[in-house]
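Okay, so here's just one chain, in structure tokens, the form predicted on its own.
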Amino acid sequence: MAHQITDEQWEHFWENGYVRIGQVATDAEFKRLQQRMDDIMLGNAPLDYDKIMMQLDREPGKNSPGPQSRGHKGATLLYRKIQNLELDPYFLAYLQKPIFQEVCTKIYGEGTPVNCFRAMFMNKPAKEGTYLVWHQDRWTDLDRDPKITIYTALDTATIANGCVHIIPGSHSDLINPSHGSGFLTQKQIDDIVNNSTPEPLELKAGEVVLLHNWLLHSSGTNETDIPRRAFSVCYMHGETKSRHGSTFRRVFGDGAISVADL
């Protein structure tokens, strides 16, 4: 599917923060990627779990989310996360797609490798979700901060299943660099959110938005029968390095990992 975004796009996206692109994958990649999440989620994917992060939507007997961690966790739909997905073959060739690339050379530079920071599917299941507060996405463990993530609507995203609800043009400065995640106090959430006028990012099935990692963000639970599905990628600068040593894969320019490699 051919596909490239145009200068009004890009025009868009500096101002704004965000962008979206349209679906960028053929009708049956797109349900062959809904397809594979349920079987990864199941447990019937042939991946080796142990190296896969995955977190429960709740913790058995709990009302909160399970702890992260590698591993399998039961054969549920009614997972919240799940990360290390460049090491699936159907999410690497998505992620590796010729319009990404085009994003991270427009964002990073002709010639500039590119890692995967995360490549990480969020759910907000039927009836269930938790609710996101506001904040930017940023990681002090890093010497520099990734500047995208594309985010992909593996269902239809409205604002009665939890779709993400953003501040458009809040992306121009980092609101709180001292904390490590992006989250907000809440007086800067009463100061900035609330004299602002958030925007529901509603997306069809298979649609794909372009955000700026420090674009404000925040989503809410969900109301309805019907799943709210997401594969999200942050794309970083390859030279990029971890204070605390932590590396990270190589999907565009020299070394790249290929479906090949898993």
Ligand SMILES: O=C(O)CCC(=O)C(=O)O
The other form holds:
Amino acid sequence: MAHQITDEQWEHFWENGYVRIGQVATDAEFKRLQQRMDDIMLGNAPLDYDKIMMQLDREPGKNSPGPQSRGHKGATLLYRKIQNLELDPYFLAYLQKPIFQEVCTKIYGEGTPVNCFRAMFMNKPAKEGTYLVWHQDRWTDLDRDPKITIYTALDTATIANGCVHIIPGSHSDLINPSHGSGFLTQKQIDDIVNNSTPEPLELKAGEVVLLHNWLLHSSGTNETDIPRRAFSVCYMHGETKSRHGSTFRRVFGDGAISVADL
Ligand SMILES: O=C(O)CCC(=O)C(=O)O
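Having seen the form predicted on its own, I'd like the form predicted together with this ligand now, please.
Time for the whole complex; same chain goes first.
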């Protein structure tokens, strides 16, 4: 099959740690994803919610996000994060698009099995949202770092509604090589971020961007009446092991799950 991502786009990715690839879904598919996300939050999707990790943007009565745990937390659009969306047929079909397989092949090599580390909704509800501190996407329990995240804006993302900010080129340095967690300390933020030129990653609704997992990024809160919803999928080498015994679903290669399995 002809490649859908050009050499120039790959050059941009390797040099800067990210690249925009435009909208890859049809308008009808994309509208379905937007609608499905709201249906999931409102409890109207025919899903086994006990398998879906759902976190409210504000814990009732508190000024901080709720716990990250499985199960529906109420019919509201005020969720911050929802994971395990590979269990939803619409999101699974989307994250298994051939263009995303092409990306994973480029990153992990021809024939390498690929698992979904996480298929995640990240939301800054209208007039709400939680600041996300500068970090690289790394996890202490994995025996190797996943390298690629594919991020789709479900709404137009602007500075005002809390778009992601990035530091282009920062993927070439691993900030905390020994401990494996991606979050920066305040001192590292002072030393690294405040001496760099972060850029807002403003996106059109539907636009897709490839993010190197080591690219430093953060995001703010939403000052507007427009929600800032996004779907972010981190693809990992299929042989990656979790020291905690977590298991991950194969999405490309032999034994990959399909919508019919759900
Ligand atoms: O959407 C956001 O605000 C942040 C998302 C993020 O950190 C990620 O996708 O890795």
